[in-house]
Amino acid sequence: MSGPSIEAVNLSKRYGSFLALSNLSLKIEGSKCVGFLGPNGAGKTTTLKIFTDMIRASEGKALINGIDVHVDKRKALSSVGSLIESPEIYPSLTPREALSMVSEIRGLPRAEKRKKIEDVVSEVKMEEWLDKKVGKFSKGMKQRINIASALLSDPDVFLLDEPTTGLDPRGMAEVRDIVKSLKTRNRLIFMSSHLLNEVQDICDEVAMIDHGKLLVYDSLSNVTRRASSDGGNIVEIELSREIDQQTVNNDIASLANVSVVERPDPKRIRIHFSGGIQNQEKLLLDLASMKIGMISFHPSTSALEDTYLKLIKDTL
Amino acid sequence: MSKEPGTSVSTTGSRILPTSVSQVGTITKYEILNYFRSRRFFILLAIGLIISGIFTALVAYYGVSNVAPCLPSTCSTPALAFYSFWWGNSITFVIVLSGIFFGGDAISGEFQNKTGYFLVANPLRRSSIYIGKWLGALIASVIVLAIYAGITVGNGLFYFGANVPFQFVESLSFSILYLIAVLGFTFFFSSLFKSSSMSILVTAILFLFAFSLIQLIVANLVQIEPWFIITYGSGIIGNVLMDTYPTTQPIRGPGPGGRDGTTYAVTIPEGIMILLVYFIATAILGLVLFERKEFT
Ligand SMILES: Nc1ncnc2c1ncn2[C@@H]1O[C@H](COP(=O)(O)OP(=O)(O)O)[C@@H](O)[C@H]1O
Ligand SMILES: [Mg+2]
């Protein structure tokens, strides 16, 4: 059995005679997070509506594990959690009614629903909510039930439209702690955003939209690659402890393919490398046997913001 | 395969869905709840009590047989008088209101409150939830008819024992009949509109006045049978609880130069097609419309 895929075939959406959907077409196969990054009004939203059957495309199509929504809808989305702009459920309901209405309409096995529907609450820390009234919910307790309610059916794909919005800060942290968990569970997830860092933060491949066009879809890594014009790339590192500008001079700069180092504080180093996929790996290997105290790596959020922006400018 | 507990097995694409008659009914259940949560319900339960309230008062004011009087002449069954005094001029009312108040603002209310977005999503057809809606808002309404015919019959019971006219049970039958068209008929209508109160305006106004008014434009200036309207349709409600069901008559008119008409009244198997044809032709195009509509 292949894995969960969801693929738009050359869709196109035209709201009268303005194009917000642009012949787009893309692939995505497997257990990974994809993150759907662009600017406002990129049409990130139109795609999802396309692909949960909310609005038609005007033209292409839409398939999940290659079923074509618009056609049996019912089987295409029987596997699919989705969490489009921010619905409003039922005021005079509670979230563990709300929550039965739809693990009665995906078909959970009774005796399972009423233990599903507890986790999935308090996977997003609502349990002292489940029998209260959801029209004194606030938007981001419902943003949270809703979330809720596409983790019911414990679904493979996972189709999400800027599922942080609406949140406060500790909020959208829990939401991507929630997204990542989903990460360890084979689930494919396709989640939209214009906040760079949160895809960056969550996502293992990006695809980059704009004025209804899809710019780029490739690893996260690999984007980034493309930010430095001399083919160079920037990695950042965190430490537990700090760092003297010595051992960063001495022995860091010193490492195969490293051209430039920089130390914006003592707990934080940059390091400008070249080559590909491969010396990053080796340099990865070369300062965790160094032994001093990195406790993260990752590719610069400068660079994959200069691409961002960058890639954006250009559709202008 | 093997399971190991606590963890979940991907199932990709394979999920056993419900049918869609059993999401229909899961649909309905939980409209139901809501209406039973709902001021709306209480208010129309409500105006039902009062208008049952102020007939039982004048009839036991004012006595059963000055409010429906029953000449001997005209009138074979004293019942009969009463069911028609009570039943014929005030069901149609309630069913109107049952209309506007389940039915004006049933889909439109989902898009302007962005509660349709919670279901759309779900691996269920858009046809599910129109007529999952729609017999949730059949069934609360037949709840508030009920309660109000359990009223009409008990006071009928009080004054005249028994023995309850065959011809209230065809009535509250063609009360039904005429209650399926009029929510057939809210509901697409109110697919027709993205804004509640919108929805909800046009609709009353449409029940309360504006039938009636052509109704009576139609038969009166016009002089053609208003066959094309739904509440012509529902004059059965009444027409069968009369002591003699009434006929298309030429009239005479009034006077000298007075212009000679005609009093239309729709036979019970007119009727009966009016609302059938009112209830089918607006549930197709209803359920078109709400399967076309976008949740931009
Ligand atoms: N119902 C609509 N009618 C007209 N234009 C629309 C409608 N919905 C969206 N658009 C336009 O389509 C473009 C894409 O919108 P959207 O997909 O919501 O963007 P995003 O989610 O990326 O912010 C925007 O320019 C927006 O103004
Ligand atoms: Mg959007």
Contents of the next structure:
Amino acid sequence: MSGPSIEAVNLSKRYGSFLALSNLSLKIEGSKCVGFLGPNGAGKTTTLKIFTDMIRASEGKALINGIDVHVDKRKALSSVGSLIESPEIYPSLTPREALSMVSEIRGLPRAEKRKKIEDVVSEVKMEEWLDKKVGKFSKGMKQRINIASALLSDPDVFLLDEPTTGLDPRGMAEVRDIVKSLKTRNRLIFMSSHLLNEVQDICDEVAMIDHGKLLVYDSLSNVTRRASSDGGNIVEIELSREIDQQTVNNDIASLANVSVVERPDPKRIRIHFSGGIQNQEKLLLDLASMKIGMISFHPSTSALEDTYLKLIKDTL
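Moving on from the form predicted together with its partner chain, please list the structure of the form predicted on its own.
Excluded here are partners and other molecules; the one chain stands alone.
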């Protein structure tokens, strides 16, 4: 197998008469970050709990790197790091002490334990807090230590269940930065969320679920393209200075592959364009050459929101 993978094969989960998952089939392969979107109660946490064997599916299979987690749990989960319903850390412990306990439970060799703990704490940027009591930490700091705990086994598959829930804005930003850094280590990250801006900021692909059913799984750009009436892509440009409407209408609107240009405010424009990644690259180069004060260029968050609301509405 060329890279890490997870696969749901006709997964269903019933709680009495309630159907939490309904024949969910989803295969994700390779090193990337996939956002798992859906409203509360859609089945996101149920799916992740099945993949970690915390609960059993009523029907179907959950495969990690081709191994059924219910048939060979130890082998399937040996390459997995997970953070499901964030655990609380004993406030009287330091991160070193808490991670040492986890290392022993997981059977990490004693000779490797000290260095491994220091390495994972460094990866979540908590080195200076390694020997401080956790009881004094903010929620965001505790969550970073929880992520460090999941990293102890050096996983190539990472399962995260709404990792920024309950955090203040600073804590959310810190955890998002950590998740972004995880992407650089040849890992498959499957992250549930109901925060569209979070998925937009972190993820490469999106899987949307509602009422236990998969609505769509595709690249972020292809998913956001669904919101465009002309079937194209939408990007937003942030500017360091105001741009006049004449420049928008005459210069930017005339660029190759551009169909519509909007100016939501004087320092922001939204561009609809056709084609794939090559056209997006050319558009970026053309805009840079115009020297209009561009400071950011990213897929439109509103496009993802529009697509999400349309797909969720269609299932009601």
